Amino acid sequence: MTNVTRIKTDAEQTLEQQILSPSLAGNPLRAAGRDVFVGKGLPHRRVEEYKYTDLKALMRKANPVAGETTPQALASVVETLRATARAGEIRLVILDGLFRADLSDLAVLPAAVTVTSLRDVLAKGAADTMAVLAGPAIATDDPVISLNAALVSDGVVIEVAAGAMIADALHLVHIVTSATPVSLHTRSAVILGAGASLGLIESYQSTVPGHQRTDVLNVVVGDGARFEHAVAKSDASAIDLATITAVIGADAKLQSFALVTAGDVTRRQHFVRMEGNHSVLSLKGANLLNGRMHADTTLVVEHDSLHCESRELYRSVIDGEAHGVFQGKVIVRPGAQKTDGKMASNALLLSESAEMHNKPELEIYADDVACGHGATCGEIDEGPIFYLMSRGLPRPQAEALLIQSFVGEVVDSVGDVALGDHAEALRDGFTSAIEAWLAQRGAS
């Protein structure tokens, strides 16, 4: 038998040096991730789940890990946070990869909510929390999760007591102050007790483009609990690999939405296990791509209980030479009868060079289910364009109206579960980001 030696790229060699650094020793998450990544390296096109997002080719070099925040940068961040504070907003700040309690609004946290830095949680090593941070079994072999574990610096663990209905959404703010491109690796967790309710907003701020990041959010939604998550992804990162894992209990609901309008390579992946009866899942998002952007949405949804409902709806608008990817897999385990699952990916291609790859899959091992999937790719319909132009609108404005309508369906659903009074402002923010992208396209 011939032995094959894996050829390591410059990026892989740099990542291994960072992973094997003595300063990263002694962390159980890092130990597990290190062994997997050193053995396999970056995923490539021969790995089925990364067939359309070949990280070995896309990630030519690895940035240095983010260092300490300088006093001058810290002073600027403090001033910005003070100037942008809004009534009713509870911010949790991750600055240059580290959770900063001194910059966060911990003083106004409801008594039923506990926020702890990941470093403190790992130091205690509680078995139940470590199980949450590991995620469900369907996510354990993912190479991006392993890379994140091997290099993780910090994050937050949010715990909500049973029965607590948190009216004000938490805002997890990721800030990078480095004047040169760096890499960041954070992992956070949300644990909701039975009957609890929480909304979580994530945003990203950086002073320069070109950062590389891996982020993992592990979620446990207890029986009868409600959790809603929304992400505004607009910073110009070079590589952005974001993962959500979730385990949903009985009679519980989880909704997640993400808008992507910037970044060279973005991959948002979800691994969700529905293990309680009558649970409901909604995953939605919109990708607005131009230039040579590459955005990948990958989902694995596992139904393992009775009478569960899952909905996945993603809309992509692709211009220039950009590439979009949608990979969605719904698995219905034996005994998960009365499952109701629907999955759809719809894409508008605005140029001849734009590309969209759709790969929806169903694996069904139960006989009393209603599951379906669909995918569409096409240009803007000329009929509505002609109608709007006949009413006096120039073609760019007519196209912009139709694109806004196309994306608006997924944006309008934000706030349906647990964002409370923040929902309208968040929807307005997403709409403004879409309008800014359309204005930039119209000007180019």
The other form holds:
Amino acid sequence: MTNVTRIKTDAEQTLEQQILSPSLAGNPLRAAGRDVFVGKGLPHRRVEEYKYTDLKALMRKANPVAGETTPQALASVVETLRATARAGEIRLVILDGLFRADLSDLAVLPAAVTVTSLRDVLAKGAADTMAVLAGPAIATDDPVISLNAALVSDGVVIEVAAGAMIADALHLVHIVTSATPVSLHTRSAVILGAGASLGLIESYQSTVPGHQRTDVLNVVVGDGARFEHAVAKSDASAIDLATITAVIGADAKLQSFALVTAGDVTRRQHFVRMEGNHSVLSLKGANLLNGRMHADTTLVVEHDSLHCESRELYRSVIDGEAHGVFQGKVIVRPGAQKTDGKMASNALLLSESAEMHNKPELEIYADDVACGHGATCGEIDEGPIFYLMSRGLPRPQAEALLIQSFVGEVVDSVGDVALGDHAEALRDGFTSAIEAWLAQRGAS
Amino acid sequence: MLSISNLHAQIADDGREILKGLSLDVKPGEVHAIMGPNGAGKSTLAYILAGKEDYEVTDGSVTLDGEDLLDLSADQRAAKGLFLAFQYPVEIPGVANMTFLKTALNAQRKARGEPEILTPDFMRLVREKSALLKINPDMLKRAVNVGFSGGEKKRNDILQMAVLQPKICILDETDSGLDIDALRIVAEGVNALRSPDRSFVIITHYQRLLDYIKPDVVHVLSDGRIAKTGGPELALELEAKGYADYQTAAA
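Please could you give me the other form, the form predicted together with its partner chain, since above is the form predicted alone?
Everything in the complex follows now, all chains and molecules, and the chain you saw is the first one.
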């Protein structure tokens, strides 16, 4: 090994300055993250997990960290929140990187749910909560999680008491009011007691494009608990690096769905550890990409228990010069017998220059398991197109219908686990977002 | 109504000529049967009329009520009143049959400058036509042709025809893969649509379908052109003697 000095990019230098800023001194997550980041910098194509999403190349400059919300911006947010309140959901607001109890619907929060800002949790430093916030071991080496730890400003920790079935979904609303591109680093956690049930929605709002964001959500699903998570990623950010980690107990269920329709560079990564027997995991998503968008879905699922089922299904629709990436790794630890795993990534390429990279991986150390994966890439089938056109649909409409049906399959299961009465409205919202993406495609 | 004159066409990919000067004239209300040996160009004719892009027309013309069809895309031809019932109707996963019917009907109405059909009117239309074709309401809710039996797919195609109410219907080997009961239901559906201003071109290998749908004119298609034209008795003659007289070296 030769000793070489790493050349730091403009973005890396700015990020280091931000990490070393005294304003973050009170953050106990920072030390570990800082050391990893200062040592390794942004991950690049020679780091296996980032081969197709070379952040060193994709992130030329680091934006300044989000500043305080102006009174005018705050007034406008208050107004918007008032106008968009909906029955069946309880909103928790993260505004310009800070959890805002005053803007959140805490008045209607069920007694079994405790919501605390990350800053308060870090200040107390309770060992068990800190362990949750650090995430499972399979995720600790990830450079983006380290960067997030080093720079995290705030977030929210949601705890649901054992046995509590929460009917209304919680809605984590990420709002950025800055009129110029900024960076945001937030981390949240969901801790479900045994037999509890919760649905969590996440959405993003910003007034200008070009923000850079890292966000980590650490989830602990207790024995017999159910957690469902659904995200609509529709704001035009420059860089959006979202991580979800989860540790799942016995007889539990976790389902997560994400729809990505905007953002220059998006990476959504999941690190899930199946720790208890007889649990079910379902990860699904749809990425609709155009222009020069780049979207990466990276999954690491670790089976370390008996009789668990994992299902991963992702659909990508790629137009223009956009790039899609799917990396899915399923690890079956020794003794994790009767594991039933199925993973699939299917991509539809709509243009000559659209690209999709599929990298499914299975690492199996147990001998009595059923695991499989499939990855496909293709153009829209001309057979169905001709059939639809022969019935009177013009080509763009025929294509749109087939694309909708292609992604519709993953949207259909939203609400199957724990989103309650809100699921239908949510599915309708996803469908509208897909229609809007298709309309924009038709117009261009 | 439908007038095909000296039609020459080849496969776009390899330039192989399939139709070699085919002419045909279908008058309003007439039912024409096109029979012929394998490889004569029967299905190619159906696809070319419907506007499939895999073929290239090198000579000749096709008009519907005097309007040139060859310059139109498949959807424009559909809006002008041309309908093709497929030999193998295509499965469209994720699109409900009912949604598809309504989308197709409204797309055609829009192309013709007509207003969208009102939902109650549409429901009534579909209910009436599906009862005629013995289509289970459950089939309307399912994805288009997905998990349908061969007979259900064909009935579903005829249902689309009944709802879209075209001027000229081309049936491409609609009898293939049908048992005798399904054949009768499909034939009844077609017969119910016969009218003085709607014409049919029925492409088939066998005379059997013509027992149920009585043709006015029967053509023998061989080696890319019409080799013989006659009345219904021609179909019986073919059934008895086979296509030996019309067999080409290539087939």
